[in-house]
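First comes one chain, alone, set out as structure tokens in the form predicted alone.
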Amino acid sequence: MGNSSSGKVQKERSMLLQKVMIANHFKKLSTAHADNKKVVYTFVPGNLNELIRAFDMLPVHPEINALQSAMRKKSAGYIREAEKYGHSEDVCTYVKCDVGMLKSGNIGPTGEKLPEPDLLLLSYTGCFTFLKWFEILRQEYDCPVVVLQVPYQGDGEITPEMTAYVAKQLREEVVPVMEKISGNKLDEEKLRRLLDSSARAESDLVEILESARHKPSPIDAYFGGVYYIGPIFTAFRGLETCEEYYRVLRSEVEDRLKKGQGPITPEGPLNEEKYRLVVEGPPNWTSFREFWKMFHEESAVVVASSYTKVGGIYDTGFRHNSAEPFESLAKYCLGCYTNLNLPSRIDLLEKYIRDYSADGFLINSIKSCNSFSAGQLLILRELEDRTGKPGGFIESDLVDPRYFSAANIKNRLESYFQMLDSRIQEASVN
């Protein structure tokens, strides 16, 4: 991230650490099979990174490849390629981007070829598209498929029976397949060490996210937040490099907090905090910087977001626990945001609006993401009724640039901020 007006790039140590972590991971993937490393394709929500790493296998996350391709302006071509193979315009654009990338040689975001999977591991946490996505991948790759069935939180709670059901599958179905593919028996002590490391990183992440309760907030918990969650939601949770990243990031955020500074953005530091927002829904990746700039220009800071909980909700108390490794992994999968029912999602967003003293909330409705978009108008109305705070509604897409209209979104945001202004002025008079 940098200051566009001066041309000087401001890089904090945490940003550089993350860049090196990602580059090293893709380098290891590019030589995985030559190095006799086994590769597991899996998804971010409910990922079993500690278990994968306990077997010394390497994870690949197809949706991360898609969003990285979008940020590098490559997703449009991949999507067109997938549509040539008959994939509908209405299909999740992550899927089409991934399929198009696969059909174009499977060159990853860093320009290195991704290895074929030795295992397709689907931890099913509420997104039906993931099931269909793995059916497509199964047609492309000749390798075992394991599906971990994670019960939906239909009644808004995780029961002991649900936890036991998932833990039993892990022990009796997932681990035996991973042992066979890796050629190694599970080292439970190694798994416990990885889980302990995860818990420490998770605690640092919570401190970082909760720093946004302060005024001004030292972070942006949506646009900046997607960088903060990167290591813990993907290939690095459980590793010492991940712990180090969050220690360094927490130190940087605490330093900004002490100095009363706002978040760092691609346009430079945001020194004036005019609006505090909670945002529901994923961001648009094809025009990510342009999207963020619209908020920066209005001095709007996102203090909490649902998207930064898609790979795990830690600020309500969950931590991975080495004392009960399989039950802990089960509870993690059960608690991901996409596995919450609608009332639970509304409760969580309401809590954020109140706890983070938000002036309003905004929904970014994603055209091709039913997992997030279903019920969002109900969420909007319910949150307005409960909190008295005004809600805004914009529409875009994950990685398809055809569905990002900058002018339309900017007009809607400007109207929304004008409404927020009048509400804030009314409140100050009363």
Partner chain sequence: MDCYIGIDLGSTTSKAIYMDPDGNLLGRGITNSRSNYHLACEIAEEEAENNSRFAMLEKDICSDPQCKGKSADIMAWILSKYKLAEHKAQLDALREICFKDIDSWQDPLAASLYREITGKIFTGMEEATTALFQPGAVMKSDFFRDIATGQFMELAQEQIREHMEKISFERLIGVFDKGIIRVESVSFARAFQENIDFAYRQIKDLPDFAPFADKIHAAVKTASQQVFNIKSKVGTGYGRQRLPFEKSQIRSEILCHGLGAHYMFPKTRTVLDIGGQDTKAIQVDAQGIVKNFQMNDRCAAGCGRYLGYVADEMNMGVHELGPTALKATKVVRINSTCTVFAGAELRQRLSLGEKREDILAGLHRAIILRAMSLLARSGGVRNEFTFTGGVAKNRAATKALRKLVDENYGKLKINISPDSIFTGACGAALFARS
Contents of the next structure:
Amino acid sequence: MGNSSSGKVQKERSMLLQKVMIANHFKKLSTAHADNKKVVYTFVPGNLNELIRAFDMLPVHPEINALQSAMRKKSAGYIREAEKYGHSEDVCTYVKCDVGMLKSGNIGPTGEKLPEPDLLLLSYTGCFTFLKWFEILRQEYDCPVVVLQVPYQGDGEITPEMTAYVAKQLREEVVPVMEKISGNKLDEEKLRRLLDSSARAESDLVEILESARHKPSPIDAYFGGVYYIGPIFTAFRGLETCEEYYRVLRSEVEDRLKKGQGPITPEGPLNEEKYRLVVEGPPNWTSFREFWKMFHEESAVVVASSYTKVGGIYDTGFRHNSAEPFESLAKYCLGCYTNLNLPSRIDLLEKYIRDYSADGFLINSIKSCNSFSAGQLLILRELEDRTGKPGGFIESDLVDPRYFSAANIKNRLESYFQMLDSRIQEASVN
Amino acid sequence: MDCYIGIDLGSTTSKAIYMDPDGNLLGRGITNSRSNYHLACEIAEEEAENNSRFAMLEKDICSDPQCKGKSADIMAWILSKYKLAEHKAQLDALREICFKDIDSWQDPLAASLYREITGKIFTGMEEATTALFQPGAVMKSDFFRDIATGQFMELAQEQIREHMEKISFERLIGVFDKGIIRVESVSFARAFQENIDFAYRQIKDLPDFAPFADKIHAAVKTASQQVFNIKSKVGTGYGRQRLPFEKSQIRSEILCHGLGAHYMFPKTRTVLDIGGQDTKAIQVDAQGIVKNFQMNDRCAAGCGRYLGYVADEMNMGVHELGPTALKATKVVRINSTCTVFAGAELRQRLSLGEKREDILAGLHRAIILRAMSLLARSGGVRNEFTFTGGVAKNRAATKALRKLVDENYGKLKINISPDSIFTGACGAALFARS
Amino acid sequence: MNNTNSTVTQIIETCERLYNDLDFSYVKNWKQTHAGKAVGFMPIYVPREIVHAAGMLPVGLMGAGDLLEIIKGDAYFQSYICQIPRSTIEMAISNRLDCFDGMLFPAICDVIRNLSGMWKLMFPEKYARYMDFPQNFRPEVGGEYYHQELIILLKDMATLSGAKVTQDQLRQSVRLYNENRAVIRELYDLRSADPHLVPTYELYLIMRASNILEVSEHTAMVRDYLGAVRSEKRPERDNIRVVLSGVFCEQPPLALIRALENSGCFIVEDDWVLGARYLLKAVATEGDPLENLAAAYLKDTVKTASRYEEDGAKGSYLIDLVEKTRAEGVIFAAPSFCDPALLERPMQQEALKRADIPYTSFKYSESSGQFQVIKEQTGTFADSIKLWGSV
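Alongside the form predicted alone that was just displayed, please also present the structure of the form predicted together with its partner chain.
Expanding to the full complex; the earlier chain stays at the top.
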């Protein structure tokens, strides 16, 4: 989701494309108000990018700002700043990083100042903290807030009532506010075109993610996956550039697949796939490359991950659908990974372990994120029982470097990989 | 003789194991870890080599029909005299270093005064040494650092009482502290031949042993001339990242503990290791292959370090905690297993009039409760259950563990080996052999 | 327990028994004598009227305080997660919650939300439902959604109890809970007027009893208490008046509650056992009861961290409470790792600063065994207000 940092990295066309997309987006943001463009702050899970773009507005995603700050080693300072303002050390570091950034001048990842929001679109999907986050931001900005409540899949399903509730909020709350702020009526035709484009990119993304079923996998579906989901999870879904990105990426992946090549990593291509893993939980951003390297050194490839589903689970069939624009946006929001109940999450992870022939699975337990983390120890136990595959458990945080102990994590990972190794060897003997 | 070496570089102690090609344990060595990991490994290894030689010597003497009934005595004397020689060498070196340090001072008056007093202290230490290494004597620690520190402190305090106005205790201790670090960076373990000869000379003319002198001499000669042909070495432990080994010669602590526990107790299925820095719950199969494991999270509450913290808070030595806790008549419930809060809770319990031993019993239970959580996360406790690590030596901890295992998993066989500290090194030696 | 004219001591002893009884004997007895079922619920609020109307006993569960040693519960949660789910799981796996035929998990935070899924996996034979409450408060949007939720809940409760639930039964339950809310209001008013008459310790235990007792029994108990306490001669004390905020879910241990008062603070308003006071006005008893319950939830409720605040005037509700109760300061107490309370706190503090209302803050956990530091802190807070009127 971010620009990969320094070092000699094998750049593919898709990587360069993404870089240009991000740079252009932030450039547009930096002159948004001068260009008379309206700016919407909103969250990644269950985002309404097609709707925002239909009104020709520009989105800003606070989580992305926070993770970008972390990758640029700025988050520690921002978090300290927020804690100075009375935020507890116990709470979500995305929020604190964002608040700290705001208090320090709101400079975005490209070094340009981010525009103030014209609208806070609180799409309250799968994370309680979002609600508080925008209450906090609201204190700082004098702008309207519109809430889109997405009911949780408590019983593991999306009922017609849930869809109707979200669609109704879209029609009766979100759209009228957007019309008022943008000064334009909703162009339904444009929305439909954007949704069709989304669906095409989504289908390409699914092909890319599912390429990891092959041995060796041509992609890493966690560390690499984070880049692959970047455009579609954020500001670009529905746009022509996004479609192009996934077309290009798909052909690159298919090419690697044909040649039997492994994933490309910052440490170079990984062609000797030794372990296949499924990973649950978000990555750590402050030491992202270091973390990835620990897998690369052991020739471990992540073949599927739940984190790459937080902005939509497309591989179980969902596509945005222009035939029912609001209902499909509603179903999209309702279906994000963070909105699944615990049993559904376990079912999905179990399916990944089986479908992607994983040797084991790893849980990265994130201190900041109770939505992900509460219950992960039960997930661990259930998955081990159901699949017989060993689970590893490590702890870190999203953007607080104080919670990434490299030696500790490396120790656990090495132990885990060696255990996998001895189990694989034993299995091959018997 | 062909042999295999396993090394476990821990946070507080470093251990080494010598193993023969059939998987028999030849000898083991232990030393306190220090900032120089390389040296810690080397010393542990040399200790293990010496220990192997002792084992040979013992076997030789014990199997000799002539020495029957006397062999245990002979070995006790040889060992104590050997240790005495080793200790003396270190003490001499320490004195040298301390003098050298004092001699380099700018102020000649102060230097001559401190030299005189330090000299007196060392004389006192030397005089006490022979008594310390009597056969059968029980020592608080096997490590030179611990023994010397205790002695120096005591004697320094005496000197302070005498020369109150003239010398500063801090300055005196400063000399010692600098010296001991430097002594620790030298290995004294190489001198097996020299030390065993010293020991032999000390006892050969004693009326009790004179009749066996020839036999002893022959056995000592064989043991010291034994050549160990090291086929392979594997390292593990907390400091394994810094082991001077190839990656292929390094195994994780988890695998080594699993296999080591299986080696010591072949029916082991679950292993709990509570060390200084972390706690591990490990599930192994019938071959000692690790099936699953969990380590403590960021929170250090369940580790040995927590006990150290509690000891400081209570103004006690760590080794006193267990025996005190065993005197408890009830177990006070300690809710804050958090190290940050535990201190405040301790003080509050004490101020409420709870007895120290009852609080300590509660603390031991709290630590074991953390371990129980980890065990549950790793898949529970299965028969047989082996408990290893530094905390396994603490009887209050083992008592709490037995009770909780009984209550939650039923009657299981719980194995605690007095040598459990060598479990990881054992596993490493087995990996070296395989 | 319907004996009237009990003394204060007797009432409080009853409450203490209920509080300390982690085996829920009251619930077991109730089930036996009424041949009925019991449904547990987590904080903060559920429409208990619907459970009650179905002939079942709704029981509020608020962790195990410091009464239970957590032996297995820790295996399910990382160290950075609060205590209440641990003790709840501990109670469940040690069979203490066997007497509950169902569990409701209201939307309050992601931990309790995920606990609902854990429940479904761990106790598949038991009814368990996560209840999402509306964060949109327009009747035709959020109201309609919530009405649907209530219809589902009613259907489920009827199935669980095996009885058909009539509109009249619902209205009757609403009436009983209205009465209960009214006497509780009276209790809070009395405490605010004469805090020395209603010690925090007693009020707290009476509120905790509302979690367990059948509602009309609880109403009777509060009435008895009000009657008895008004005639008590209790010494006035030179305490400051404070509002306590942030204790709506995981509860402070009883000894901590006592320590706060002993440190020199009269708590004249609080947010513990908030579910019993969530609806500020009587729910209408004419017309469709479910629609009435839904309407009551949308407006005229307390404001609390798990409920989105629409108008953007963060802190105004708390400041109103301070003014209404003539409080001299606010104590923010939050459980460690409690996202709602801790994220809310800086916003509230900002508002208090602007309004020149002194405050102090601390964190606790339900099992916390030490609060000497907290007591010193709130004692200093009280002293400085007494001396200088501020901190």
